[in-house]
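Only one chain is shown below, in structure tokens, and it's the form predicted on its own.
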Amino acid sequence: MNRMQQSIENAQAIATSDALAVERTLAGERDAFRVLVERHSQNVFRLAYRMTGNRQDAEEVVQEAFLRAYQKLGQFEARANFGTWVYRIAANYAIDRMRQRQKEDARREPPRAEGVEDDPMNRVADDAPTPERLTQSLELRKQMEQALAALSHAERTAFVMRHWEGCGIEEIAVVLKSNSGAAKNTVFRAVQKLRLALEPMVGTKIQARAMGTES
């Protein structure tokens, strides 16, 4: 058997086994519905970290993922992948937490006063960076969160959806709420703004291989 084939199996043992948790669970067995958040969680975790940037906001992303999973369980669909659903449902949450974030952090932010620059030494990256710094995981790390903070909502959950998650066109429409064109151009939108984000600091190769675009 090979590899590809050995994962196609485990997909479907895994989905004929959600499929049997959520039945349960319907029925009436809440402990069959821990099954589902110990199998799928680790994976949510994952999306929501890439999603929001910090661990506080990513393991809310969970929990509420999978309380309104619970809640709306009985909307799902049996020939469904509930890992793929219980995904969507982390997706719109994280964007939701996200514009949240955003709102609460402008509300916290003083007013700047009329006629201060802002201080070059707090700026965050490197006006000059040597290239040994840039070969430092660590810095390229760093430099990749702050393209990807630097990109809209939208487009940063269509690039981690599709990147890094490898989830299909159709998944990201459902979640971007839009058709499978308008979400390809998403994905196309944000990937050129994190090329053109890092172009500066580093060689085609690495670049590529941070954003997980690598071929």
Given for the second form:
Amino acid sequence: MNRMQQSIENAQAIATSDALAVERTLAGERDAFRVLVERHSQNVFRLAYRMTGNRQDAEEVVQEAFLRAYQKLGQFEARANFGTWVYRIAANYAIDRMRQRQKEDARREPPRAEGVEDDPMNRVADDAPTPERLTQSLELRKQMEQALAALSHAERTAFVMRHWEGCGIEEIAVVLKSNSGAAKNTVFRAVQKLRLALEPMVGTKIQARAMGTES
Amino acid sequence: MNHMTEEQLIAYREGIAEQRAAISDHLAACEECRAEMERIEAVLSALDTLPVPDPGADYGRHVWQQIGPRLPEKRGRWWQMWMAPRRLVALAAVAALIIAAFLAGRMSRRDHGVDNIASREQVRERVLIVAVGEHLGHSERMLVELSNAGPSDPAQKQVNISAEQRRAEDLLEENRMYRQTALQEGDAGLANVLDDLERVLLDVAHSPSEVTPKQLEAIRQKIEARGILFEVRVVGKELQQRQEASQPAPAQNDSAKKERNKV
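Okay, that is the form predicted on its own; can I get the form predicted in complex with its partner chain now?
To see the whole picture, the full complex is given below, headed by that same chain.
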């Protein structure tokens, strides 16, 4: 038996077992839902972390996704895949959480003192990395996190779901409440923005590696 | 030669391009587009190095502890409630015992041979063995999970055991039924073990749903002091062996029963 066939069979076995757990939960056996929570929590956490960019929000998304899934379990179609379904719920809630977080951050941000923003010396002090403060890879990581944070919620969702989680375009379109064409365009825009923000830095690294001068 | 657009290359890289074969052919022939693709690839590969923290192997359990108590009871349809697998197993076992007794009774009226009486006992006992074996397995898992429960964060002052409590309540209901059946069957040893288990299940079911690590430790010590996990494992193993034996000789059954009755 080849590996692909084995993995398809494993996926089918999990889907069958999930369907049984859903059925038992709907019959009033609350503990049957535990199987679903324990089986899918890690995957949902990974998606949530990549979407929200921080552990605290990711954990909140995971819990809320399963609470919502439990409440809406009656709407779950028996032939659907529970893993995909709970993923979709988590992605939707992660978008809500990102919006909420943005508002909270905007409220919390202290007003800037006049003239400070326009002082080029301040920008240099904040932006220019020095070897003493940060290693190059740490700086690249920071830049990547910033580039991801600068994407719109829809772009980040589309990119995470497609690039990292391998979700289908139809699936992404459902979460974004749009159509396949628009979902594809959102993935494209996300990659284009990430490229614009990161290529100068990644390019420098590649060049340095080629010249053997990378630290 | 018309070069590929950035959109086409990104779609190709992300596996959402419509004309995949055409783009692939073009890349094989066009150095400029290949270089562009490498630049896209470099950015995406760099992004792939961003770490995702590992939430830990028992993360699913932790999530359940957090949300389990917040889940409202789902009231299944009346027939679904009775069809719930756990209830079904207990009901089926009792029903099978009644049917076995009835059939064996009819057969023994026709023929008062010793063989039929032995066969009736065998059928009834086999039904009990299977059902109780499964019940002991469920109880063991719940007690092990409770023994391993602990605060995920050392600073956490309370541990939520409400999920284990609900399972203990369900198991308690089954346990009473099996204990009474074991007594009726004259299996005093099994009834004794089920009686010990019932006391532990009662303790768990009546504990507060949120306990301090100290209270949890006290529950753990009670479980350990009663040696119930060991008892459950021994009897569970014995029942499993008896279930596996295709045609157990009546004499062996009796001796096993007598042996347990010494407990």
